[in-house]
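In structure tokens, one chain follows: the form predicted alone.
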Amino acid sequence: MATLKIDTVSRWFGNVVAVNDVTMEFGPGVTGLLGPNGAGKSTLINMMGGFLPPSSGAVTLDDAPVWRNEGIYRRIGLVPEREAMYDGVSGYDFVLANAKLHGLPDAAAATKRAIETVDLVEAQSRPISTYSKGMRQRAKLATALVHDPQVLLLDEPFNGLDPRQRIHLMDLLRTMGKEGRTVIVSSHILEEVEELASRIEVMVSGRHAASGGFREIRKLMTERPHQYTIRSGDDRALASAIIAERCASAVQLVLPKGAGTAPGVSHDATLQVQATDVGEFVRVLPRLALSRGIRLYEVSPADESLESVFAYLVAR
């Protein structure tokens, strides 16, 4: 088991702020670290890695420094976004190297080991510079796990990696996650963090945003409203009992293609409704169907997706 703690960190480049005040806490399992391209998650790792300092706060795992820690990196596994490598050796001697860099005691075995865990046997001997973008993903995955870390620290680790690929690393980071190991994943494609973590850090500007499960982050934005579809079995005049009761701040209704506009109910048709006050929303929409004796087909949200949350948390 390890924790990881980022306290009141910034860094900076001369006068570009990369990093602004951010307090992050990871323990066992997988976390997924969200934002845009340039909000800082880059080199928010690298500072996790002991691979730069903070200009200001502390990194520590377990309560000792991370920077010039030559013992912590140890238990540290880093997966890093750049992709310069040594392309003259092959995948085998990479990951070698870095098993003997470490000290290893068997580090030959240790190497078959990392190397079956990314799958990557079939082109172990091959020289690294005829890999594919997502071979060498998967070499130096196996180069971060070959000393058996107990934090493992990922930067964009999906990119390049075909549907199969993919699946095989989301289910080891599950597994190792699992197993009590602190995962850390960063990433700006939505749908991979929404799949894969159970916890979510949202860096946006280089601030942190948003903490916590992804309806909990969900949650916390109540000033903003939540879209529903709905399907009844007369949508006019639920449309027309919702905006009566001012608990939606627009409700419109969505015909099918080629529908008319005459009065009648269409199975077909929805209702878009966007509440100002989700509780409010809930507890009334229920009332007013069975009060005009209205049968309600589907209520479902229509923007509960990590992308509607980060594009929220973008634009604030």
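Remember, predicted model here, so these are calculated numbers, not experimental data. Residue numbers count along the first chain shown, from 1. Whichever C-alpha set is largest while still superposing within 1.5 Å between the two forms counts as the rigid core. First, how it differs from the form predicted in complex with its partner chain.
With the core held fixed, residue 170 shows a CA shift below 2 Å between the two forms. Positional change of residue 42 between the two forms stays under 2 Å at the C-alpha, relative to the superposed core. After superposition on the rigid core, the Cα of residue 280 moves by 2 Å or more between the two forms.
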Second form
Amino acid sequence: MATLKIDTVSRWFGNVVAVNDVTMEFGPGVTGLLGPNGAGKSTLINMMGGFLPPSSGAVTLDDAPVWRNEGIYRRIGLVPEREAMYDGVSGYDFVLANAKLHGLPDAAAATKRAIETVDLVEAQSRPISTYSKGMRQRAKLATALVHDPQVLLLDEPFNGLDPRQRIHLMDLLRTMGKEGRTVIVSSHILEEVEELASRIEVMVSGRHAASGGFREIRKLMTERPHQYTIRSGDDRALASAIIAERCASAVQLVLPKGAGTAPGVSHDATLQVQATDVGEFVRVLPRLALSRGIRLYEVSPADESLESVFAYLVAR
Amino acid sequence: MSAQPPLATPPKSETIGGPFNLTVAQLTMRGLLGRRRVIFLLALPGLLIALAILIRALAGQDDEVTAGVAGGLGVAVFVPLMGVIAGTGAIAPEIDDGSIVYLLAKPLSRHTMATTKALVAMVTIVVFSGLPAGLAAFLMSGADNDLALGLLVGGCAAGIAYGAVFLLLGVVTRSAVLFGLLYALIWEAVVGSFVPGAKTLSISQWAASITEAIIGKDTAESLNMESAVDLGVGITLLVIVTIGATWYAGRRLRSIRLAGEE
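Right, the form predicted alone is done, so what does the form predicted in complex with its partner chain look like?
Expanding to the full complex; the earlier chain stays at the top.
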């Protein structure tokens, strides 16, 4: 059982704040570190892996500092995001070298098991330079597993894996989590983390935006106000009806440039609706349009990008 | 992929130490002596030895020519150049591409790592430039006098110090090759030749004190190979710089920072 703690950690590079006053605790089981690209996930993983000191705060594994503590790597396995490996050697030799560097008593047996675990047996004799992205990812994973670590840090491990490999890796990580290992997986894809992690920590713009089980995170995301763009035959009448139904917090009529404000709005105008209860809104909207004889030309969610979801979580 | 059964517990000691680690050495050798690189590494000594054979065949034995070719080119230019290639090449590419993470994420003493890499660099420099410089001198002047032996020992001593210094450069700066070439070709070859004070801060001059001691002061003077420093000072500085640079490289490896993709 191992607990990795991040205590009021900030990390800046010159004037750029990559991680801003983050406190988290990772215990046994699989935890997803979720956030868009540039959110500070890799910086956090690098600090947890002992490859970067915090500018302030502390990162500890069972109360022992991670930075400048080589002995800690007996307990930590790392799958970095960067692709570079020792390309001239075969997958087997590379994993074996990692086992020897750990000082394992039977490095060959550990290598065999790690390679079998990641399903790389067929390609183990080939030079790493000939590997596909998925094979490289599995070779990286084998090097991280070879010493049977208590803590496993994986930075975007699903990049480049095909669906079958993705499912297998998820099964493996879930099993390792159930065995009591502390498994931390960073990803920018919610669905990936949702399928895998019992707990999710959300990072946005270097800040710790949200924390909880995937249901809580999903709930936060679905309960946030959703913005819809609507084009209809009578935008003003539809706006009045939507506001009266109380399923939207704001409705804005957006006119095209140069258009007047007189009644008889052109079809180029749009309604921007901030729906507070999405389920109710999508149920009510067609009924309102039908009962008032208003034709709907377009109804589309305006801000479903992951970044906007994260931005909402940060702003809360 | 399937769940991994528990493996045998690794040794209890926290950090693996010692002066040398065979696995680090093997990985470093593979990086340094890859197929294309080894052809390049062989080109310099090959050129020197071919030149020595050609000169001996055409001009016969001439110690001044030997001093110019094996000493002026082999020891003064090829050894520091090989020092830059092997010294920085033993670690800088791994830091640049991030693959060093696989070494750093191990319970291995950073000093062991630095010492091992320095030793690999030193052996490479000696084999590909120090020994060929001595061999070239032997081919040109034979073994009648100690000129070949002096250049061999001096060249190898310089190569060992270059290995440590350029390895340190590879750890502390991303522009190690540039700084290494500036030092080897500008400082040592140009500034060191014309500015008297700069000569005393030159690895090649420290090594030249060993060559001078072997071939004798008179021969060194007649061949324009005298050193700017005494033998005791030269050897002391070579030892201090070699050990100091290797130790400091290990210390810097302890706090090396790897930024992510972000």
